[in-house]
Every structure is written in C-alpha cells, then in structure tokens.
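What follows is one chain in structure tokens, specifically the form predicted on its own.
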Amino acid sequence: MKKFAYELFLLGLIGVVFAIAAILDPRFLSKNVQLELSSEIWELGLLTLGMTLVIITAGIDLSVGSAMGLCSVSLGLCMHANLPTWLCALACLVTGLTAGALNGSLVAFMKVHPLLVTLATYGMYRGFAEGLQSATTNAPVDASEGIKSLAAGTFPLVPLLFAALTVWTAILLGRTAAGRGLYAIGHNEEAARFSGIPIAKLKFWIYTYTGLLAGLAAISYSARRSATAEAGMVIELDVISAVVIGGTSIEGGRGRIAGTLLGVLLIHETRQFVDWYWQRSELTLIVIGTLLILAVLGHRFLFAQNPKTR
C-alpha cells in the first residue's frame, strides 16, 4: 500500500471534488450528465499517455495540441475531397506521426532542448493548420458519417483503443528494458549513455508515439465536433497538469501510468464541474492552476523523500 500512497492521495482529492459537487449541485453526479461529459475525456487521456513517457525522460512536448489541430485539418481536407473513410483516418495518423517524428528528430539527433523544439513547433503546427484551413475550405468540415461511426458510434472504439494503449504503455514502462531505459534517462542521461542505453532512439520513438496519439485524439475530436484547426486549442495545459498531478516528476526519472490516469480524472472532473456550476472560463484556469500547485506540494512534502524516487 505504501508504494501506491500517492495514488490513494489522488483518490482522496477526487473524492473531495465529488463531495463538493454533491453539495453544490447533485445533478452533476447523475449518470446521464457524467456519460454526456465523459466524451471529452478521451482526447485528454490519449495525449497524456505519450506525455508521461516524455516527461519521465525530463523532456516536454508543448506542441501536442497544435499537432492535434494540424491532424484534424488534414482529416477535414481528405473528407472535403470525398476520400474513403479509412484513407482520411490514415492521413490524420500519418500527419501526427510526421509531426511527432520531426520533434523527436530535433530532440534526439540534433540535440536541441525539447522546450525550444516544441515551443517552435507549437506555433508552427498551429500556423500550418490555420493556413491550410483558410486556403482551402476556410471553414470547419463536418465529420462524415463514416468518421462519426468509426470513432463515436455504438461500438465504443475510442474508449477501447484508449484502454488498449493504456495497458500497452503501462507494460512498456514497467516490464520492458525500454521502459527502464526511459527512467534511467530521466534520472541521469549521462550515466544512461555510459550504460549503453540507446538514448537517441528511445527519445525519437516516444516523441513519434506522442504524435501518433495526437492523430488519434484528432479523430476522436473531429468525430464529436468537426475537423478544424481549433482542435486541441490550449489542451496542453490540461495534458501537462494531469501528468504532473499524477506524480510524474517534471525533473524526470519518476512516474506511473496509474497516477496519470487518476490525474486525468481529477483534471477532467474538476474542469467540467467548474464549467458546469459557475460557467466562468477564467475561474476554471484559476482552479486548475491551484490544483496543480497543491498536488505538487502534496507529493513533495507528504510522499517524496527523494525527488527522483518513489
């Protein structure tokens, strides 16, 4: 139980949010409302899987939301051209892979700091998305029925895919040499290099994987709303907050997928309730920021004797 003490702490915070919601407006906890709001959790959850791997290596990816927007536009352009559904989805995923591979190449092989790389591509991908949209359709494209049924139909493909990727990512981190290598890179990259860990290769693939997840998130978003450059706007705040709140150290070397999942749930439920009850976007940002600070301080003073060990 001691090993999962922080996860229990997060469960307690989630319980506090639910308790406050029950007191202020019990309707928020009703089955219908929760099912309606749950559709918005999948993009956040998908992006946090890749971000967890990146932050464990002491990296960062600020461009996930922008890559998601670019992927959504590529999906919309393919649908606007009346291409088959599977080809539209493939184009979206390839766009995400390409965006992630560019980040990974610059970070892993060109040795550019990930903050600088992803800050640059944050603006670049969003600019490409808005430019392509304005130069072609100049408006969001409604998702075709094929995409809607693919990602949000009666067969819950996106939740099942998220569950499968969550299990795969958890196994990668906890049961493979590659996962141990990621932790080692986060602890001490120089020591990891002398240990023979393929640092560049691992970094390249985790950023590429994050790009692929951005493509999947874009399909989910476009199926619910529309294929637009607005997809993933400012989602970076929630993604990074969920991962850090989940116990992954921004300094690298520590983190678990279980904590990330609880962080996603905590961020999602908090944001949705504040939006539901007060309907003030600025208040939502204040609450999320406060929650992030409290979670980080709680972990540091209650659970972490050494900032890089659990």
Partner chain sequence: MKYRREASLLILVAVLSLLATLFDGSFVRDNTLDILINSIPTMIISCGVMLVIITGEIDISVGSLLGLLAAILALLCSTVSPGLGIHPYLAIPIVLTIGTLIGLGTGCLVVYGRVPSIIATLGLLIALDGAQDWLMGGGDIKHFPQQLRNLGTGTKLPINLIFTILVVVATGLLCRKTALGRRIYAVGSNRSAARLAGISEAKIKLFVFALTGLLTAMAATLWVAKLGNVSTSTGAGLELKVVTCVVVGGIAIRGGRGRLLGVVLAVILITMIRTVLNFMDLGSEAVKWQRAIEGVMILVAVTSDHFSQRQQSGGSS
Given for the second form:
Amino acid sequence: MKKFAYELFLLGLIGVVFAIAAILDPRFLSKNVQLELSSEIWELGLLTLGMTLVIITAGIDLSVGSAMGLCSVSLGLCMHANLPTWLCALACLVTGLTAGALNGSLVAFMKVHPLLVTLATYGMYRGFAEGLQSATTNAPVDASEGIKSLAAGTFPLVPLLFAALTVWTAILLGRTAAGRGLYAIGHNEEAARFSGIPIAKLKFWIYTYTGLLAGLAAISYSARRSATAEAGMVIELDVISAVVIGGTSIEGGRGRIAGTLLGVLLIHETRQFVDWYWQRSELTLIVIGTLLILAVLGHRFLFAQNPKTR
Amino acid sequence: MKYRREASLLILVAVLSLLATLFDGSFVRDNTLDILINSIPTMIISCGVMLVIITGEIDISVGSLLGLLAAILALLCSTVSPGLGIHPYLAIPIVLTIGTLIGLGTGCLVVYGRVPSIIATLGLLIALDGAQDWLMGGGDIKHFPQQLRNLGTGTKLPINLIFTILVVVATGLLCRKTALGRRIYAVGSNRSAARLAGISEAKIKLFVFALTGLLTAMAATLWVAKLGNVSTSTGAGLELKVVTCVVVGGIAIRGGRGRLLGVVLAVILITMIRTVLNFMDLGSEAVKWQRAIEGVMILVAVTSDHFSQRQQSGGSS
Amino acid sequence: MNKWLSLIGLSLASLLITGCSGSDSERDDGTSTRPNSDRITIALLPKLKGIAYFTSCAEGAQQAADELDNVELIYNGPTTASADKQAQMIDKWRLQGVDVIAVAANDPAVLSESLKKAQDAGITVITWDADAQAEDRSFFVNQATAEAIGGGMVDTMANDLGGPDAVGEVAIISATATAANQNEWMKHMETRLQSYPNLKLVATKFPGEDQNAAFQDSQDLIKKHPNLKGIFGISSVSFPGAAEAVKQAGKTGEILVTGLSTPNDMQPYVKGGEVKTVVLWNTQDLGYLTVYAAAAIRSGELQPGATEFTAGRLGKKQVSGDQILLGDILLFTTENIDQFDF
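Given the form predicted on its own, state the structure of the form predicted together with the partner chain.
First the chain shown before, then all remaining chains and molecules of the complex.
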C-alpha cells in the first residue's frame, strides 16, 4: 500500500476535481458527457507512454507535438492522393518512426543532450509540417472514410490500442531487463554503463517508440478532426505535465505507468472541467500551470523518502 | 583551442553575411545596426538564463513572463483606456520590481520547494501566459507616452542598444571578475565541492533567478518602447529562442561551463538568420519553408558542435 | 504522520464524490434541453479571444442580448486562432445543451465533424465572420466574403496609390503559412492584383504570431525593395508591425500600409500617416446582427427562403439564400476615423 501512496494521493486529487464538479455542475459527471469528452484523452495518453520512458532515463522529448503535426500532414497528403487506407496509416506511422529515430540517434549515438536535440527538432518538424502543407494542399485534408472508420468509427480501436500499449509499456518497464536498464540509466548513467547496460540502444528505441506513438496519435487526431499541420500544437506541455504530475521524476530514475495514467486523467479532468464550467480559456491555463507546480510540491513534501536527494 | 566555439559561431555569422551580400551588396552596411537592435530582448534575457543554466538549473518561463510584464507596463502607461496613464519613469521601476519578485519566487520554488527548475518554470510558462491574456482583456494596447517610446526608437542615439551593451558588459564582468561569478560557476560544476568551500548554493540560485526576472522586465520595457504595441501574443515562444541561443552559444546544459561571448554571438547568429533569409531571393514557394530551414540550421548548430567536442574528449572517456 | 492524514482525508473525499455522482445518475443524459424553452442560450465563438476585432464584436453581441430579454449569451474562444480548440468548445456546448452555436470558423475542415454532431443534437448552428462548410450550418451572417475582403484591400491600396494606373511594388505580410483565412484572402488578393498591371507583388512573408518577427520582416522588406509602395498587413499582429516598421524607417507617406483592423486599434497610425485607409465593417453591428439572427432562427421567425428580417436598431437586413448580409465594407481614413468608437 505504501508503495502506491502517491498514486492514491493522485486518485484523491481526481476525487477533489470530481467533488467540485459535483457541487458546481453535476451534468459534467454524467456518463454521456464523460464519454464524449474522453475523445480528447487518447492522443495525450498515447504520447505520455513514450514520454514516461524517456523521462525515466532523465531525458525529455519536446518535439512530440511537432512530430504529430508532421505525421498528420503526411497522412493528409496520402489521403489527398487517394491511397488505400492501410498505406496512409503506414505512411503516417513511418513518418513518426523516422522523426523519433532521428531524435533517438542524435541522443543515443551522437550523445547530444536530449533537451537540445528536441528543442531543435521541435521547431524543425513543425516547420516541415507547415511547409509541406502550404506547398501542397494548402489546407487541412478531410479524413478519408477509411481512416475515419478505422480510428473514429464505432469500433473503439484507439482506446483498445491505448490499453494494449499501456499494458505492454508497463510490463516492459516493470518486468523486463530493458525496463530495469531504463531506471538504471536515469538513476546513474555512469554506473549503468559499468554494469553493461546497452545505454545507446535503449535510448535509441525509446525515442523511436515515442515517435511511433506520435504517428498513432496523429491518426487518431486526424480521424477526429482533419489532417493538419496544427495537430499536436502545444500538446508537449500537457504530455510532460501529465508524466511529471504522475510522479515520474524529471531527474530520472523514478516513475511508473500507473502514475502517468492518473496524471493524464487528472490533467484531462481538470482542463475539461475548468473549460466546461468557467468558459474562460485563459483561466484554464492558469489552473493547469498551478496544478503542475502544486503536484510536484505535494510530491516533494508529502512523499519524498529522503528530502536531501534532488 | 580554447575559443573554438566562439570561432565557429563567428565563421557562421561571416558566412551568412557573405551569402546575403551576394544578393545585396550593401547588406552589412544597411543591416548590422538593425540586426543588433532586433536582437535586444533575446540578448538581455539570454544573459540571465545563461547564468541560470550555468548553476545547473533552467528557466523556460521567460517568454510568458515578458508577455505578462509588457502587459502590466502597457496597462500602467498607456494614455487611453484601459491604461492608467502613469508616468513611465514611475511605471518602469514598478515593472522591474514585479519582474524581480517573480524571478525570486521562481527561485524559492526551486531552492526551498525543491521543484526541479524545468518543471517549476514550465508551470509558470503556462500559468503566466494565462495571466497575461486575463490581464489584457480585450485587445492590443497602444498609445504610449513619448518618454517611453524614446527608449526604444531613440532620437539620435540607439539608447536601447547602448543599454543592452552595458548589460552584456556587466554580465561579462560579473562572470569573469567577481567572486560571485566564480561561485555561480562553482555551484554548477561541482555542487558538493562548492558546498564544502562554504558557498551558499541557495543564495546563488535565488540570485540568478531574481536577476533573470529583472532582466526580463528590462527586456519587456524595451520591447514595448520599440514596438509600441502589446498584444496577447507578445513574448510567446521567446523562451525557446533564448534557451536555443544559450546552448548554441556553448553553455553546457548540465551547468558549470560556457562563456558569455559565445552566447552573444549565438544571439546575433539566430536573429540574423531571419534577415538573411529575407534578403536572399527565396521564391514564394520557398518562403513557406522558412521555419523548416531555420529549424535545420539550429539542429546543425546544436549537433555539429557535439561532433567536434566528442572528438576532443574522445581520448579521455 | 501528516501525510497519511491528508491521504485519508483525500480518499474520504473521493469516496464522498462517488456517492454524489451516484445520486445524480438520473440526470445521466447531459444533453437534455432546458425546461423553460422560451429562454435561448446562444454561444458565440470567435476565431480567437484577446484581439480588438472580436472584443468589439462581443460588445455588440452583448447589446443585442440585453435588448432581447430572453437571450443568454456565452462568449468564449481559444487564445490563439486554433480550429482544434474551437472544435473542443463546440463539443462542450453541445453537451451542455445550448440552443444556438454561432461560429467564426478558423478552418471549415477541422470544425466540420463537431458542427455536424451539434446539428444532429438539435442545436441551431450558424456561422458569422468566417463561414464553415455550407451543410454544417443553417445561415451565415456574412459581413464580407473572402473575395470582397481580399479585393477590398487591393482596391483600397490601389486607390491610395493613385487609382487604376497605380504604379509600384507591394508586399503581403501574413500570419503562419497555414493560416486558413489569410490563405483564402491572399488567393483573392492575387487575383484582384491582376487588374492593376502596374502593381507588382514582390514578396509574401509569414512571421506567424510573433510581433518581433513581423516587425523584422517589414523592416527587411523596406530595405530590400527600394521601390516598395505598399504593404498589406493581413493579421492582427502584422498590421501594426508593418506600420511601426514604416514609421521607424522614416518612410511615412512613401510606403502605405493597409489591412483589416478596428478603427480604435489602428488610429495612431492613421493619424500618423503610415496608414491611409483601414478596411473593415462595423464589428459591433456584426456581433449585434449575429445574436439577433441567432434568436430569430431559433424561434422560427427567420426561416430558409426569407429575403429579409428585422434586427433591432439595424432595421431590416437583407437575406440572400442562406446568407444574412451585414452591409458594406467601411473605409476608415483620417477624416472619419474619430466618428467611430469600437
């Protein structure tokens, strides 16, 4: 029980949000509303899975949102050319994979700090997305019927995929040598090197995985809205916030998928409710920013086992 | 070679100038002053963020903070409603104080709250952006008194540029010539050794965050003075530009290493990319790729340097 | 010990909530319409909040809502011109069961799905300021088509530069390269420019929403093209940025800047001479008309096929097909700009 104390704390916070909602506007808690609003959550959720792994190794990926935009545009180009659905989806995933692999190889093999790499690719991927869109279709592309029925149809493919990937990522992290390796890298990279952990290989794959997830998120987004260079704009802030609120240490070495899921839920419910009730976009920003700081403060003061470790 | 980074940045600046000169013979003569003036906000804030990064922390809230402070200054000074029409010489000290206090608050979160600086300032980045929009209410704010505009548009002398040079020189002196400067580096390069030497890590970090707040307020003042217009998008994205300039300038992201000269060159380099691209005859199609081209150039700047560094340190590791 | 206490407190709170939400389960269908159906809730969605243009529209809308005593007005929009954020807001309004959603669309394609769902839920969807796909809404409160806006800006510039035979180079400073509205306007601007053979479009710039970049782009254009006679600043960031750059380059009167703006917002530059003419329409009237139209459509007073309807102080307004027309484009110059306050 003690091991999951922080997760309980998060659950409590989500409870508080629900309590406030119950008092102010119970309609927000109805099954129908919650179900409808949940369509916003899957892309955020998918991206946090990769980001959790990245942050556990003391890395960061600022470029996920931009990569998502680039994937969405490449999906749009394929749909515009009337390619078969599977090929469109594949192209989108490959774009994500490539974007992630570029980040991964610069971080893993050229040993450039991930903040620098992804700061640069953040601007670059978005620039390519905007350039590509305005040089070709010059407008967002409506999702083809194939993509729509694949990712936004009656069959809940995206939620199921998210669930499967969550379980897979959690097992990878908690039950495999690779997972232990990731924690070891985040905890002390030097020590991890001496104990023979394939640091470069692991790092490469987690950034590539994050890129792939950006591709998946782009398909989900494009099916719901349309294929556009705007996809994933500023989502990286929510992704990083959710992972950190979920108890993953930005300094590496600590974090769990369970916490990340609760972080996603907390951010999602808070954002949706503040938007829902107060109808002031700027207030939502203030609340989310404050929530992020408070959650980390709460973690520090309520749960830090050893207050000296920073 | 000690000044390797500075040299390669200088070469890049020269290459870009040469490239632009091919398109317009008088490029250097016509644009040097304007490029320097356009780099002012980034330059001033980079001085602060550089010191923060040298201590091993980071501050990514400066874009939103600049926006918020510009909005406050605008509301205080603007001569038409909703502005209060306060004299700029009274309003500017108020804004500088608010900036310093917010910077100090950030420092407290990091030092006493033990919130990792990237998270504390990410939270502030989001929250202050909201606060700026909240404060601005309806729309742009214009109509500033001439005393304020003179700071930015100068009558004869570019006061803002002279002021910026003073800030840069003072930062340089702080780094190289003072005990405080040496302590800032010491905290970042070896925390335990610094502690043993009796340096208060907490005080040093509070100082650099507060200084960054103050410098951001100065940049906000000059921004308003120069552009004469504050909107809800003022300052958006500036934090990424500043951090990019600082790291391209050779400040180690893990702290302890790097020189101001590199940062100054990087600020100039990154500011001039836009002007150089404007002067090259990019066709109407190519201009759509401008942001992508900028991104590629920054990626090259960030990674190419690691190539050379790796070769240098290859023997030791 | 403290932390365990707080934990227990929070857990209790969450249990409490589970109870609360359980007791509300009979209200499960969040979309049910309100019981007192004579009151109308109108949600007014601008392209973005925080610029003078939409704020003045909102003021006019509020006047109309105050006059019509059965209308409740909600005004909210994204903080940047994001179609995605707009779609999220439309989805929420649908779930909250508002009666009318009036949208200034950032992007027809992105909004399409959300608007269709809102219509399916029985909500009256209209557009104002910028249209969505025709099948996604019932009426469009049309202040000016993209063609009229783009053409209007070009005609104004040509007129200020000396009429049909105007000679010189002009440039456009837009927003981002993917901004849908600006791209639409630019398409029509380029078409209209062909009827002025001596006006040559030499450059188009995309500084995004970055004030400093808009200023820098204008400054560079002025130096790069010595024969530049006019700049179109077609976003709320690039218009003042271009005017300020002209002013600081000492080219006031030599290079004219034009664009869309409320008269109050660009008044300093009109007085200063950098801007000779500002193109716009009465934005307060636009918001006002939108709310009157929304109420009339909801109550059935205004139906497809009508040719006119009465909108409060604006009197009779013409309806053409599925479009409600606001009226003419206004041109603000130094002579008349003080007569307007919005």
